[in-house]
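Coming up is one lone chain in structure tokens, specifically the form predicted alone.
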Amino acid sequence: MTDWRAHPLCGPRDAYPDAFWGPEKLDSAAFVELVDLLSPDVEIAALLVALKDIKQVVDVGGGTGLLTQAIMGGAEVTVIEPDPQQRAKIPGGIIVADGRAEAVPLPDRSTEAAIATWVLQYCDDPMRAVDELARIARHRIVIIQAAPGNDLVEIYNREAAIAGKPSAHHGWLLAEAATRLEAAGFQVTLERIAIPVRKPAGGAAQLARTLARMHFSGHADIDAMIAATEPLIGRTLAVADTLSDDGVLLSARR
């Protein structure tokens, strides 16, 4: 078995949590604002390569269907999404079903491939969700989570500290998922994908507010979160004009 915790894309190892810190909450309106700022071309290209020759895909936690639309031209796609507001935004031509990642309403090995992109941090039990992907997929699984050095995770962790919550660590999620899938008979590879977040018209102030609302909408300390993260965002945008929302694509095959 591979020591996935030692993999550089699952780092930093010295910051690993003792247990899952979530589930994180997600505000649908703020998430849509963020999606409008993303440049997902590299992510989509990597996803299409990972799903090459696959004709049947279940997208677990498909959200607004941004990535789903990219793969539906070559495959029959079913989205499993628990949020009715998100389901309402999924375009026509895609099969949509209500359900959670920890209890996908499909039979064993009922699809060629299953994907879960940016989903595990919102699950009550992310490893149960990984087991569900392995249960329904005959040949391929794709998971995307944040890469080391992801600016949005650093911002989330600063917000979480103000809220009195533990830090997120997506490398821990990836290492645990890879270990579980390898034990289930999959061959696992990891690949870093570049995902820039464009500067919005309102600059750092707008982006700080969107990101705070995305996970802590309605929180009593949200103004303190915005005040703490806006300078960091401003410094980063001044240098690069974008933030990094880089991800790691985990591809599992059997």
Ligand SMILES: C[S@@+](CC[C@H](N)C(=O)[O-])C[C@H]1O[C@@H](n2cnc3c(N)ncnc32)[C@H](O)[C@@H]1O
Second form
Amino acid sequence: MTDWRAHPLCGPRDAYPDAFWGPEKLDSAAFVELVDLLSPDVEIAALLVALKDIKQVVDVGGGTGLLTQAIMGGAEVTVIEPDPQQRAKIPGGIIVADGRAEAVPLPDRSTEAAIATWVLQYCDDPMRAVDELARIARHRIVIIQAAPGNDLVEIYNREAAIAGKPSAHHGWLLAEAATRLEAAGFQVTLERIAIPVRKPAGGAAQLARTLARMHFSGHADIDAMIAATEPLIGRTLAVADTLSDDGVLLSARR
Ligand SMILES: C[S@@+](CC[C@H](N)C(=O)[O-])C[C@H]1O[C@@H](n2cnc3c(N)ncnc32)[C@H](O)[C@@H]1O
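Instead of the form predicted alone shown above, give the structure for the form predicted together with this ligand, please.
All chains and molecules follow, beginning with the one already shown.
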């Protein structure tokens, strides 16, 4: 078996948590705000390659259907999504059902492929969710989580320190998922995908507010989080004009 924790895209190796740090708490309106700022072209292209020749996909935690729309041209797509506000935004032509990644309401091996993109950090039990993907998908699974050096994870970690919570480590999620999927008979590969986040019209203050609500919706200290991250976001945007929300696409085939 592969030592996935040693893979550079699952790093940094010296900072692995002992346990899952989440679940993070998402305000669905904040996610819609972030989607407006994302440039997902590279992500969509990589997803289409990973799902080449697949005619049936279940998108678990499909959100607003941002990525779902890209794959529906060539495949029948079902979205399983627990948030009614997100489900209401999913365009026509896609089968939509209420459900959670930890207990997908579909039979064993009932789809050719299953995907879960930017979802595991919101699950109560992300490894149970990975096992569910392996249970329902006969041939292919795609998971996308944050890459090492992702600016939005750094911002999450500043917020988490104020909440007294541990830092996030998406490489840990990826390594644990890859290990489980390999044990279930899948061949696993990882690739880095570039996802820039544009500066919003309201600048760093707007982005700080959006991100805090992406991670700690309803938290009592959310204003303190925003006050702490706005200067960091402002400094990054002054130098680079975009933030990195780079991801790692995990492709599993059997
Ligand atoms: C950051 S959004 C990602 C949406 C979409 N997959 C994408 O990449 O654009 C996270 C999504 O996961 C959903 N979610 C949260 N907890 C979940 C769970 N336990 N099972 C499935 N989906 C969940 C949220 O409602 C939200 O739509």
